[in-house]
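Just the one chain here, laid out as structure tokens, in the form predicted alone.
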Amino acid sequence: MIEITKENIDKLFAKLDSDTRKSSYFLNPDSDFTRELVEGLIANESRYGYQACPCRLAAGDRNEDIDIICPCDYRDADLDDFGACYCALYVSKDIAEGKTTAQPLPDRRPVKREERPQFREKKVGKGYSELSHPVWRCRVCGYLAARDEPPGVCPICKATKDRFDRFM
């Protein structure tokens, strides 16, 4: 069980900040707001054993909640469409640089359990499961991303979106 202490909040905040600086992601620049979200992640990890999104109601069962464990399955699509993830922990470069602000956005997590990624029926064909998303390959470093659109920036080599090809 992880205690909610200033030290633990600072430690997780520093880890998330470091991780995002090494990738193409950005944390919300409102430090007080971001620390409240980090506190929620710690509370959920203490409560459930995993860091469920602090802005969603978790079931307390890892398999039920796997799609909302931070970073959630919906983060990248939310960033692409709205410039922030559902809870606004992760934001676009424009928001991180103060050029714009995060706005409330709809929760794209399906209400129906069977429509959530972990419960969708996988169809099998040609000896492998059909993928739920296309796979994009970075031409520079080979990084693979399974999502509807290629990432804006490769998290490995920082190549831009136009350097990705549809792989599968």
The other form holds:
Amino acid sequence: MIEITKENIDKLFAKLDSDTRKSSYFLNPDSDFTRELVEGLIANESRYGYQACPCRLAAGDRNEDIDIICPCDYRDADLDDFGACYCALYVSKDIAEGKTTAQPLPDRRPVKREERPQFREKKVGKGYSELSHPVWRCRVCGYLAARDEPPGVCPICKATKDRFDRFM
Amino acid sequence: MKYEHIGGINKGKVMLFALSTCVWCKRTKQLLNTLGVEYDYIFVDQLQSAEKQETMGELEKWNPRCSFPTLVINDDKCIVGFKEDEIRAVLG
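Since we've got the form predicted alone here, give me the form predicted together with its partner chain too.
Now the complete complex, all chains and molecules, led by this one.
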């Protein structure tokens, strides 16, 4: 079980910082704020086994919570509309560069369980039979991969294989 | 239910529903502390399941989305999220 120590916070912070830079996302430049969120991610990993969003109440069951495992399924839409994700760990370029600051925003996660991305009815694009491979879409960042199976980890946002849907 | 009590200036009944890991909840608590008001808070993520269910039922009456932080003032006004100006206007 991962413990909440300064060393573990530093380690996860450095990993997130490096991952986000490589994929052109941005962490909140307020490092105190961001470190507190990283601490929350470690606390959730320790009690649930996965890094559930620190600002949402997790159910404690991976499939129930999979849409709110950080980065959550709602991050990119919130970055587009508000310049920050719900907890404000991830922010827009403008906020990263200090032109504006992150503000609290409303939660777009559907209240109704059946409307959440992992439970919604999946529509697979037609014309699959004409393609040489099935196409898989990452629910977090939209990355598409034409291969027999989804990748083990999304190369863009690091979401795990179980967060991919068949797209075509 | 296990609400933690923080002493201070009495501005009526002030209740904060929060998560222990949520930074916006922390900012809300810090603001209440800065304003020096008397309030009660509860970390819903730290409750056992029966208590959690009961608390979420209470929270749902005020904020059907059940999001955090939710601040309830005098069993009347509800402020969802860290809305600093709004909180200052009511409790400042």
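Model, not experiment: these values are computed from the prediction. Numbering follows the first chain given and starts at 1. Here the rigid core means the biggest group of C-alpha atoms that line up within 1.5 Å when the two forms are laid on top of each other.
(message) So, superposing on the core, is the move of D162 at the CA at least 2 angstroms between these two forms?
(response) Passes the 2 Å threshold, so yes.
(request) Align on the rigid core first; then say whether the Cα of L12 has moved by at least 2 Å between these two forms. (result) No, shifts by less than 2 Å.
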